[in-house]
Amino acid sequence: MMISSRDTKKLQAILDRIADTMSTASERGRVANYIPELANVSNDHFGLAVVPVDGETLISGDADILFSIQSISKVFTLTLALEKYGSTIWDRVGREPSGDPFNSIVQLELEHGVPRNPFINAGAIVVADLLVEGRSPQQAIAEILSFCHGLAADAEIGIDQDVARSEERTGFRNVALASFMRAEDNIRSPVGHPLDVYFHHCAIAMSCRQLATAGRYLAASGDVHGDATKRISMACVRRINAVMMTCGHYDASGEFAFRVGLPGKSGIGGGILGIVPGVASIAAWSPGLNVKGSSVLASRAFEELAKATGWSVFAAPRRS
């Protein structure tokens, strides 16, 4: 779908007052404290960005300044698992929502090592444990990010070492997941290999406008920026979505498709990703998070756009 000129500037207008808005809101939740690295940013910030599958990216507030992914990176690394592997992946992850918080070890235990879903900690390691095998680490690390490059057509996109290592220093739990699933079978690889992946590629870094450029092709049907040999399969195109619409917020997705309407993902460095099928890509981010680990600013402006446009999954689209 082509946004035009017009419909362009009264975007952009939108953009910029949900910006103004989040930038006087008093409540913003708070930032996550049990990375220490990421407790250190300031909840000041805003930023969001819209790339429609045709015409220009719009920003509004802090859309350039970078913060850490977190578990939006498991969009990415579903994508190349399921690429690589296709629906033999389900075999060792499900695609239900948890009902559960995102590190729970509890409904683990019950279902003998199976996660619930790719997007819960457990079930991103086992999606980590497939990217490593049968090579190292430092290999699939390297992957992950070359794809993401491809994605958001952007080399400089890096890895927050200071916010991979504070992860290593306190991913107790992670490592308590991992170890279970070992234990299970269902880890295949030294239970150091995925957590590596995993904790890396969770400190990727990226701006509101690197990350909604890098989740274009889930609302252009597969197409990255028009390079053929790049194409994601429209097959995991809406795997990938409808995922993100049950799974994408964990215990909060209900919530959020209620509010929004549109599949998405948060992290708790504070963005959220979400996909308007067929329209445009969004990143929204602020550090504040309210209960349930989403930001609290970056929830409101995804709904406040919702409502201004008329962008939902569930309804046909709005008529100029």
Ligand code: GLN
Second form
Amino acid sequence: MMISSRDTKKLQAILDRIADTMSTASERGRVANYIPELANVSNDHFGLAVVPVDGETLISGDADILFSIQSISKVFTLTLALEKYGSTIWDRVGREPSGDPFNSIVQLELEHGVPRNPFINAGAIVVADLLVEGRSPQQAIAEILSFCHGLAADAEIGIDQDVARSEERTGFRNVALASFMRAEDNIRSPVGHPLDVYFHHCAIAMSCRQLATAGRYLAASGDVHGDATKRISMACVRRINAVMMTCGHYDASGEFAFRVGLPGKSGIGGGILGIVPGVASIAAWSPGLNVKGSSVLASRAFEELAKATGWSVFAAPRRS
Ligand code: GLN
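Since the structure above is the form predicted alone, I would like to see how the form predicted in complex with the named molecule looks, so please show that one next.
The next block holds the full complex; its first chain is the one shown before.
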């Protein structure tokens, strides 16, 4: 059986039950601490938001508390780059799962500075390099932020400057990745520029409600809240959902596809964005992570939500 996103009552009851279970869960994972500022977040939080393609937004738990979206921002920068530069971006970044952690260096040397996909850090830094070409980091950051404002229909969304500075001070692996790619001529601006852009877009803060609203275009065939000037092409939406499915959880992407069956993107702030094409955009958040860098409870919530609703890209609803 598949629950319709219009069946508000049933869906709200499912969300509340999941939020309830998560609030008392004892196995909550560990909050990321390699970016010092992120370590200050309490691991007690859990939030969930569902934004149907048509229908009202449903939330449960801490769905209005801001958190650092971190790598989930890579979905939005990839969308912006694809819309601006089209398929030429694939000359500089691949679209295969890496099977390695998000900040891995080893593959990059073997593959001559061309990152496997746009969601591992190296790939996202190349995307940032594309977005900063011919302009200042400040201009590129402002463009990304304003793009997110449009997607989320919310101009209040901002960057947590403490998180950005914290990563700037400690992001040595990312500096290494960018420098190596510069040596291989796959970073074209001075390395500090794409890194500046990358650290800032990772530090964008959103609530589950804002994040699920921002991701709605991926469920709604590119529609951005009915604004024709902001519409994202269908070709781009298909590509992004595909890369989210195959690479959105790094070396745990297969596991997310197996357990949940939806395109998803994780971030080390503890958020996960998931897409049910044609149906809804979903955001879940809880700061504690597993060893692969995905939120323990947000992953669990997606699994339970998919099971309860029947939402999956791999199985059509049974006709009764
Ligand atoms: N900003 C983080 C980093 O570069 C993003 C990682 C993530 O969310 N997986 O390490």
